[in-house]
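In structure tokens, one chain follows: the form predicted on its own.
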Amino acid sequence: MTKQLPGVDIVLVGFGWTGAIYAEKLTAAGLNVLALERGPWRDTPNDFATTFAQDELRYYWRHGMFQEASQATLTFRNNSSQTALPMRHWGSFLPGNGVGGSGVHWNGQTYRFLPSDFLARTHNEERYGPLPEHVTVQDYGVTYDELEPHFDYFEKICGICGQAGNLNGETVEGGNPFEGPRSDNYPNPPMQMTFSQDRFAAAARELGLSPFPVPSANMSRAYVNPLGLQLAPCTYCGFCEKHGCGNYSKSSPQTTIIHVLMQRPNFALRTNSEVLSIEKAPDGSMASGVTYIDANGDSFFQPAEVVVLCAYPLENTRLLLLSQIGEPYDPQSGEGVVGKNYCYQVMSSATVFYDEEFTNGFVGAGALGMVIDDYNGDNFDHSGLGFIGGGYIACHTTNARPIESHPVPDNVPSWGSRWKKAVRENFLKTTSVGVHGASMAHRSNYLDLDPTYTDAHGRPLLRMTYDFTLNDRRLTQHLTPVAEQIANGMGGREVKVNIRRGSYDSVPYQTTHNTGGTIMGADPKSSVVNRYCQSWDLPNLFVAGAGLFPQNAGYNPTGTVGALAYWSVDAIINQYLRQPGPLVQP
């Protein structure tokens, strides 16, 4: 039997980056906020202490802080003619589990999307003509200029380290000349670069390109953020990606927001509490709250005046589908919106091997790198290329973690004595130039409920239908030779090019950048939520996260996820609470 609990002003489903952002702002405005988190409590001194935070076996290979696939997973297929099968072990992407979510184990690469990324359909059609019918790219409904103050605040909360390239419309040397205008510089200077980044920058400049430091949530110096929380300088241990930081040197919800939030009497957190459905009022016009179960299997109904979905993007989509909110997307007719425009990233790389020079990849950090944006977005002319979008090209030193990292040249066996010899000879003498390509929305890539497989509660699993498109293949074919050219100019013995070929494979790790499914836009026929991330169907339901992206740009998503969260919560406080109802008329 489901027990009804006392109501709250706001209930948040999930407690990672966006949950922490909404909770901090809403409690500061005097509202009573409850966060429901499916996973356990996690904090820095107890869960990421420096005595064991660098345990690669525990955290990466045994998935110590990732979602348990045996408890919650999804099914996957490349196209609708195939039968989707459950992902029984996470591979291509790694959803987080517990307080902080994926914001705990991220690298810290914190970009702003380009102004043209928010106007992807309008901009590209104005410049290149109508897009093919199967390319379902669309505008966000919100512009870069509207989001800029929120980008700036998120960067200050995180203490992002970098170099501005466009400060109030003025080009600044050493930064990204292609970025949108910034109202302020980064709060901290760039990280200290190593041999690999210096070689990359020199080679890029020789080609007439414009390298700049990767915007980093790994601290280049001690920093105190606007909430009074302190971050320490990075020690370059290299255990950022897939790990928590025990040094308080990587921005995460724990190190930048949650400690302050947990002191507020009008905030409550319930961990090990899985939301099963969003409930509606009897007339179906509003959300009435959520139903969840706790660790004992007991069921509760939590009434709330406002519901905000802050879970991982895939789970937000699934909750809407399970709760029958919004019309599910149909790839045959193109009708419906929930599950539409699932996107990812298109990755490739070139590995440089040296004879004498030591790259010492073990000295690294998640966002230690130099990058070029000359081939990102629409920063270059796409006329006649047959694709839109682009990607950044970067040289990161994120760490040569010994179990995971063993690059070897071409023509080396994948096992045996020759392979071991090659690993020994090259481990300290390699670096990589990576392409981080955009993913343009396509009619055939989407999310829906699986007709066969269910979870432990009998609910259908989410089904992912996704493959690389012709646009993706042309994009990577155009950008990968540029990465190879830069790599060839870095003075190594040889270069091994890792080309993106074949269909998307869900097994090898690529990125945890899953986007779409709960997309934002200008009208209810093409989007799940409006420009303020408010549901078109239920005006007291808001959605956060990268699922809002109508397509995925050639950047890591977290900076834009944070800016959209601050934009949305500002609208809740200053518009919705004063006059509850739709903030945009359909």
The other form holds:
Amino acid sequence: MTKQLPGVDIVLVGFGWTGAIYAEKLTAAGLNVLALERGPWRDTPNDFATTFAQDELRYYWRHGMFQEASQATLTFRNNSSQTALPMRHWGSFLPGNGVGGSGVHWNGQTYRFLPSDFLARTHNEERYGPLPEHVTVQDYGVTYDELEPHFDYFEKICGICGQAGNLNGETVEGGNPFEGPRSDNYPNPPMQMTFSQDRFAAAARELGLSPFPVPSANMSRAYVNPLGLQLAPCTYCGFCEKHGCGNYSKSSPQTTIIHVLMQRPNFALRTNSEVLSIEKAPDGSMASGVTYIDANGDSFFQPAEVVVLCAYPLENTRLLLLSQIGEPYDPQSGEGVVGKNYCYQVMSSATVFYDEEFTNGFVGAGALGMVIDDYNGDNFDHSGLGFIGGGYIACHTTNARPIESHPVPDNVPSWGSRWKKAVRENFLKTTSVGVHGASMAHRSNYLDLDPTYTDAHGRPLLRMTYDFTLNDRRLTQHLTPVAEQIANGMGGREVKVNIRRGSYDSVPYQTTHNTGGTIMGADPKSSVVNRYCQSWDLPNLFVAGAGLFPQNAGYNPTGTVGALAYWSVDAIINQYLRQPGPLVQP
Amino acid sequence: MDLLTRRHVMRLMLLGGTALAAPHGFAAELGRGDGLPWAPSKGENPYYGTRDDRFFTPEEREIVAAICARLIPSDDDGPGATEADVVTFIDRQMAGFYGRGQHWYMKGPYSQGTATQGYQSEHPPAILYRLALAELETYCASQHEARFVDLSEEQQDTVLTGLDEEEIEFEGVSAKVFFDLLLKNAIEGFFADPIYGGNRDMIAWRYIGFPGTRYDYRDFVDHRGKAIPLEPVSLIGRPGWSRP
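Given the form predicted on its own above, what does the protein look like in the form predicted in complex with its partner chain?
Below, the chain from earlier opens the complete complex, with every other chain and molecule after it.
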């Protein structure tokens, strides 16, 4: 039997980056906020202490901090003629679990999307003519200029370390000359680079490209953020991605926001509380709250004036589908919106092997890198190329964790004496130039509910139907040779190119940048939420996260996820609360 | 809950720490101005089993050790899976949550699927090992009238290549899925922190030059392509620190 609980002003479903952002702003505005988190409480001293955080087997290979597939996974197929099968354990991407979500185990590469990324359809059609049929790329409905103050604030909350390239329209030497105008510099200077980045930057400059430091959420110095929380200088230990930071050196919801929230009497957090559905008022015009289940199996109805979906994009989509909110997307007709425009990221790389020099990859950090943006977004002329979008090309030194990272040259077998010797010879002497490519939306890539497989509560799993598109393939074919060319200029013995070929494979880890499914836009016929991330169907329901992206840009998503959350919560406080109802008339 | 933890909880309850009193894993309400939840000695220490954690029969253990010795051989260039005691690592893993597939999604129906759909066996890792090892013995008996462990190194390599390249197939389980899993586990056991039973005395880390789980490399960021000669350190220190 479902127990009815007293109401709250705001209920947040999930408590990672976006949950923390909404909670902080809404409690500061005097509202009574409750966050429901499926996983456990996690904080630095107990859960990623320096004495055991650097455990590669436990945290990566045994999925110490990720969603448990046994509780809920998703099913996957490359196209709709196949039968989707469950991802029985994680591979290609790693959804987080627990307080802080994936914000605990990210690398910290914190970009702003380009102004043209937010106008992907209008901008590209104006410059190159109509997009091909079945390319379902859309505008965000919000512009870079509108988001700029929110990018700036998120960077200050995180203490991002970087070098501005465009301050109020003035180009600044050493930064990204292609970035949108910034109202302020980064709050902290870039990280200290290593040998590999020096070689990359020199080779890129030699080719006339413009290298700049990767904007990093790993601290280059001690920092106090606008909420008064303190971050410590990064120690370059090489255990960022897939690990929590024991040193308070990586921005996460824990290190930048949550400690402040826990002091506020108008904030509460219930852990091990999984939301099963969003409930509607009897007339169907508003959300009335959420139903959740705790670890004892008891279920509760939590009434709320406003519901915000702050779970991972895949789970936000599933919750809308399970709650029958919004029209599910139908790839046959192209009608419907929930589950539409699922996108990912198209990765490739060129590995450089040295003979004499040591790259010492174990001296690393999640966002330690130099990068070029010359081939991202619409920073180059796409005329005649047959694709839109691009990607950054970067040389990161994030880790040399030995189970994961032991690149060997071409033609080395994958086991036996020759493999072992090649690992020894190259372990300390390689670096990589990576292409981080955009993923453009296509009519055939989408999310819906699986007809066969169910989670631990008996609810349908989410089904992913996804493959790389023609745009993706042309993009990676155009950009990977640039990475190879830079790699060739870095003075190594040899270069091995790892191109992206064949169908999308759910097995090897690529990146946890799953986007779309709950996309934002200007029109209820083609988007789930409006420009303020407010549901077109239920005006007191808001959605956060990378599920809002109508397509994925050639950057890591978190910077834009943070900016969109601050933009949306600002609209709730300054517009919605004054006059509850739709903020955009359809 | 052990006695020590129970005493902690009792004390916290007496002190009125209601949020803290909830045992780990159960729903708790935190916040409401109470600050950070904290209890002493509640760190999530790693689970890594003990010497008594075994899954394999003595015969199975012998075969797994022999396979690992070919995947990561001991040779003139340096130590291999045998010196690193990779088989003990795998044995402990199979005896624990990983071998049981406890955190994996193991609901049916089962279907082989495409290569891009990943692991689709109905068996968790430990059972897959057990069934595949039996089929491997059957194969070696029929082809060579010998156990796998009694084949020459060349013959063993030929059999393993046959599994890897899908020239040898088993009846009840996929030989290729088994081979890929075993290779992955062998690499894990060779390179994981020694607390898990493999990589004995950090032998694999020393071999490749990985300085282990140190927490601070700030003095070495500006290495300019030069070697950084540091002795490896495990999560529980290193011999010079922990032994007389």
